Amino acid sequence: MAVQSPKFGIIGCGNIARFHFEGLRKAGAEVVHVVDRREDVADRYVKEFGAKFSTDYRALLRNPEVSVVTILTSSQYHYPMAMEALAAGKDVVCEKTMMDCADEAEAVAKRAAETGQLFFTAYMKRFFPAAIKAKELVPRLGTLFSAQVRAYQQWGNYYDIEPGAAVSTMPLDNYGGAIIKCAGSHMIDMTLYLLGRPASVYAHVDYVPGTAFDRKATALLEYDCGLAVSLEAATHPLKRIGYERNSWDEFIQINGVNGRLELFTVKWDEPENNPALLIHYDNETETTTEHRFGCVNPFDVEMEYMVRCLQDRVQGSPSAVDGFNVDLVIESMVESSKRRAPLTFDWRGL
């Protein structure tokens, strides 16, 4: 049986689009239709791939040549685009966060399962070689008893703000939230990827006074096995902290009775500067191994993997259910903070 090569239609040519286009180019994939509100922004990609151009995403959905729809718009538009793409019989690749709320995410995940179309949520940090190796090594840690997760990004000083001072609305307008959705979502996904779904959450979300701009979020994720995970996402003004000493401070540490894993990621849009680092301590041999892979752009690995899954008609991960998982954790963190009480997760049969 001949392998069917996926043909991509891309909706949105903003900042993150360049990584998708480049990854698809390196994977040898065809991009046949490109959509953006601004033709001048899309022009470079239209010319590079010899693709059609439209300002209306529905024109792309009507194009019989498109077999896969990649959604790279602000998350507020993801739900109608994803549902209409599935209804049109298209496979879908959707940037994070998958949806604006858990109800939307649940509906999309269930619809994808009903249609049998492939659906991928683009959490690219899973595709660092160090993250893949960490997943392989987690079972060697034995019984897990604690983990710490951090996502600190330098956005400036949002703490010493005068009452009534103007605060950027861009994260809220584009993503429906600030630090949790923009930074925390990736590390929430990484936590679920490595450790599975937690049973409950108790969280505190700190907002710029008088606004809906979340500048810091702290959560305790509890598992049925007794494992407790401390997770924090925060904006900060510190210029020289983190693994690369460039302000990007993102890591996950997992402790088990047989050892420890520490995973340090690198700045998302500059992965060519340094590789992500994985440190494995083995308690039996009392030795520590540093896994330093070559510099790899995880978007390239992600796109190659998704193209292969689409060719083979295999539903890989992160899937729509993985996207739902993150959206539910985010929503539950916010609700727990409002109630000042722990919440038990309802995974809704997904």
Ligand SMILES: NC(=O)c1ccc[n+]([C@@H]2O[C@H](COP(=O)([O-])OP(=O)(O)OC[C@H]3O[C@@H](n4cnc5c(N)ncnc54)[C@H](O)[C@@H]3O)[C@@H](O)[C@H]2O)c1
Second form
Amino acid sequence: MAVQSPKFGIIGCGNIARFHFEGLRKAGAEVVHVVDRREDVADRYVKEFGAKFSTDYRALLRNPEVSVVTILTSSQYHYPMAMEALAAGKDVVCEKTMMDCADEAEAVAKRAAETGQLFFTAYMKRFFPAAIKAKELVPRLGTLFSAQVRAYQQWGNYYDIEPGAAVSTMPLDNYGGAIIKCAGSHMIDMTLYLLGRPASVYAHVDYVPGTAFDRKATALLEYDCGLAVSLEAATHPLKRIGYERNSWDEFIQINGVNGRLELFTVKWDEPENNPALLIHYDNETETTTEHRFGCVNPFDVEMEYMVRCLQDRVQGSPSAVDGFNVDLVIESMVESSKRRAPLTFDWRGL
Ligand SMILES: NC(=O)c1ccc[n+]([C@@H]2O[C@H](COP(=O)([O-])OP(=O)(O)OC[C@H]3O[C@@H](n4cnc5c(N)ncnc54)[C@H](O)[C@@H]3O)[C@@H](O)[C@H]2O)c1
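What I would like now is the form predicted together with the ligand, since the data block earlier showed the form predicted on its own; can you produce it?
Once more the chain from above appears, this time first in line as the rest of the complex follows.
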């Protein structure tokens, strides 16, 4: 059978779009149709790829030339766009978080499975070479007994806010939540990628008083094997903390009876400044190895991988189910905190 090159239609040309377009350009992929409500933000991509332009995403879905739809809009549009793209017979690449809630994510994952079309949720941090190496090394740790996960981002001081002071609603409006959705989601995905699905969660979510703006979220994820993972996502005002001493403080540490892995990721929109770092301590040889890689942009690796999967008709990961997993963990953290009680995950047959 002749290999069919994917032909991309991209919806949304905002903040994240440049990484997708650049990755697709480097992968030699075709972009045939571009959509945004604003022509001015789409113009450079339309010209660069010689693509059609529309302001209405349904025009892109009707375009028979488009074989895969990339959804890069704010999160409240992910659900209708994904469902309509699948109904139109397209494969889908969707930015994170996949949907605004677990019910929507479940419906999309089930629909994608029914149609047999390919669906990718773009958690790009899995594509740092250091993260790929970490995945390879996890079995070397032997029986796992604990892990710590952190996603701290410098958004300013959200802890000394005067009662009644105005707080930006942008993350809530655009992304469906603040620190859990923006920072926590990535490291929840990383945790599930490296360690699999937990059995239950107990969480505390801390909001700016009087608002729905989550400024800190702390969770204990328990696994059937006895592994316990503590995870925290937080806004903070600390300018020089973290592995790069640039305020970006994001890592996962995994402890097993045979050793330890420490993975430090780097600032998402400046990955060319530093490589992500992986440290492996091996208890048999009593040696510590620092795995350092070139300054790779994980979006480039991700795009190249997804283009290859689309060409070969292979459902790689992160898939729609991976996107659902993260959405369910986030929703369960919020619910556990509200009830002040642990919750057992129901993975809904996915
Ligand atoms: N992977 C990451 O690290 C990362 C980082 C930032 C954002 N994101 C995700 O990327 C997505 C987009 O975020 P962003 O920061 O680029 O947002 P943005 O607001 O900068 O861009 C969204 C673009 O989509 C367009 N748009 C919105 N709704 C539309 C509609 N109905 N029809 C046509 N055009 C529409 C807007 O005009 C805008 O240009 C979100 O899901 C977000 O969570 C991921």
